[in-house]
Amino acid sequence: MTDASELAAFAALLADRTRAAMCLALLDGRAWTAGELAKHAGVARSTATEHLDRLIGGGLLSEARQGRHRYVRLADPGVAGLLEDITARLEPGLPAVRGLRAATADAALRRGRTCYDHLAGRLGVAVTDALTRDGLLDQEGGFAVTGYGVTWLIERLGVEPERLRAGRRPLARACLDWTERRPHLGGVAGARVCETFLGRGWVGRIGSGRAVKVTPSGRVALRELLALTDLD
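Isolated chain model, in the form predicted together with the DNA, this chain only:
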């Protein structure tokens, strides 16, 4: 049997506006840096450090240090599920309506969606895999765009060169998919790819949410460009 103090200690992790905001942000499945979360939650960096320590210590989050960055994400899919269960309870609307909406939206989201500003879901992973297979992306120990990849982005995809040198943001970043349990391409390159696909009408948004689908013309283009089929 779980002891009351244990349950209280666990709940206390989420019982703070700032920590709750961090966890909700991380529900998108991405790894955020401490600074990003601090800004998102509207607190000083020092405060964010303390909160992250608590959340990690409590097993809700896991961290990966990279250089001077501290990347943080939800510890495992179980945490994501628990958070979703709780937030589902807080949402207005009848459970039946929510269930229906979830069932239909769910399938679409699993197929393809945007995650922040890049592609995720089966579509995102498929594109990422194709880029890796063709030598445009290297997945050894973190994501990295190859020299050939840069050329490809500029010449084949028509990305303006200066839009690949966008300040401090990493060119490529691995972003974990909770539905696929596999990483997909984020960072500047991910954003440019997503932007291009949307701009050329290869993929289109479904309604106003994050879900996207491949269009008929996109189907042709992606087969030709990346040998991608099976994009149902």
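Being a predicted model, the structure only gives us computed values, none of them experimental. Positions refer to the first chain, counted from 1. Between two forms, the rigid core is the largest collection of C-alphas that superpose within 1.5 Å. First, how it differs from the form predicted alone.
The Cα shift for residue 134 between these two forms, taken after rigid core superposition, is smaller than 2 angstroms. A movement of the C-alpha atom of residue 221 falling short of 2 angstroms is seen between these two forms when the two forms are aligned on their rigid core. Superposed on the core, the two forms differ at residue 43: its CA moves 2 Å or more between these two forms.
Just the form predicted together with the DNA so far, so send over the form predicted alone.
Keep in mind that what follows is only the chain, not its partners or any molecules around it.
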């Protein structure tokens, strides 16, 4: 049984603005260097290293070394889901006064983004709603992919059956979207949908961050597959 002190120690890992900023940046699913995260968080590299050591020691991040470089990433999809769930439960505050560039980037994230390895934002929620409407996803019976949904993933999206085996990770997971305040599809199925959309060029990344947008070919494909038309 988890001791209260252990839970408090774990929560303390995120009770620091620099460490929280690093974890949120890693929600893009990529591996970052300590230098990149230091620049992102606005701290010295030595300070970033100290924070990263704590996050790795606490099990939130994992690391890999390649030559002189040290790369870190979220430890597993469960950590990504935890971060998204916590963020979605924050009360929205008054918008800060920002420049046009920051406001544009924020709007792009709200339209569509990746949450670790699945789609989020208005795009992710729209896809989830369409899957539910068409009987591919059951949100009433515990957020599960239906038998028809599994067939659709294999036959319509071309996902290999063995790549839908959940293992320790659930096939479908309700991930509460922090901008839409409604669930989007996570889990193995969510990852395969996102992977397919990106791989086929239906969705493309905007710059090097988490924001994504539907491409012209994607608009055609999503209209045919899921009757989605309002993707702006």
